[in-house]
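Only one chain is included here, represented as structure tokens and corresponding to the form predicted alone.
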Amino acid sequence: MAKKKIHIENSVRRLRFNNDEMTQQELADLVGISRQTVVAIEKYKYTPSLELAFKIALAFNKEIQEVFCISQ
């Protein structure tokens, strides 16, 4: 049987604007990367690390869950 693609779905551009609008660049620096990535997770084409993600999610004050999940 052949492996399924697991597809990651995030909610980091709808918290951005949730958040005082905070810009993409704003979102990079809080967790040490480039606004070139943040760019890339908000449209699917890159999946954070872990680290990456957990940083993401403390930035909005969220549970990790709430900001990444896999569609189904």
Given for the second form:
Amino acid sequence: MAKKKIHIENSVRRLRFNNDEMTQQELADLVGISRQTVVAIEKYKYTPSLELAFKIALAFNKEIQEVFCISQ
Amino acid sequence: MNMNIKLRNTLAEITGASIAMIWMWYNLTEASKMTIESISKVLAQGIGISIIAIIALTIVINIFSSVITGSYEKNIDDERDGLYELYALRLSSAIFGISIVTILVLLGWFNLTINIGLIAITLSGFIASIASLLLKIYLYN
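Could you drop in the structure for the form predicted in complex with its partner chain? We only have the form predicted alone so far.
Below is the whole assembly, all chains and molecules, this chain first.
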């Protein structure tokens, strides 16, 4: 299989607003990361590990594929 | 510029290491005439100065920042910090490793004096450390 770079997108920002306008700091405290990491994830500058991605999905009570997806 | 605690601590480390390097530079201007014992003392004192300067600057900068912003920012280390730390460590190891080999070659084949070799090894450690900290600043931005 040829090496192909994939671009992972997320809907963390939208989900935060749909969850009573949760702040970045509140999400960071919920999953045990810094606010700067939440900012980096929302701006697609950092792709979280599988474990952290699951934690974020759990914080929103969603399946992981509802939060993270591959852009075509 | 909006600086978070990671950037503030990294800047404090760079400043502390730079202060120690400058101090060592001024105390080693006569290195070729100095004995190996006196050079070793200056280098050991320089390392001590860098540790004390980094601790003091980190405390002062964070207190100053808390007073200005009126809030205390917790320093939370997560997986992103761990990853950036690894990138920085890889860079500093590469720079220090190349420096050690170069200095050993110069000592072995090109008549570099042991005094200068000792100074060069210590300073290359500081330069490797500063380069890794600059990489961290770039990654955090």
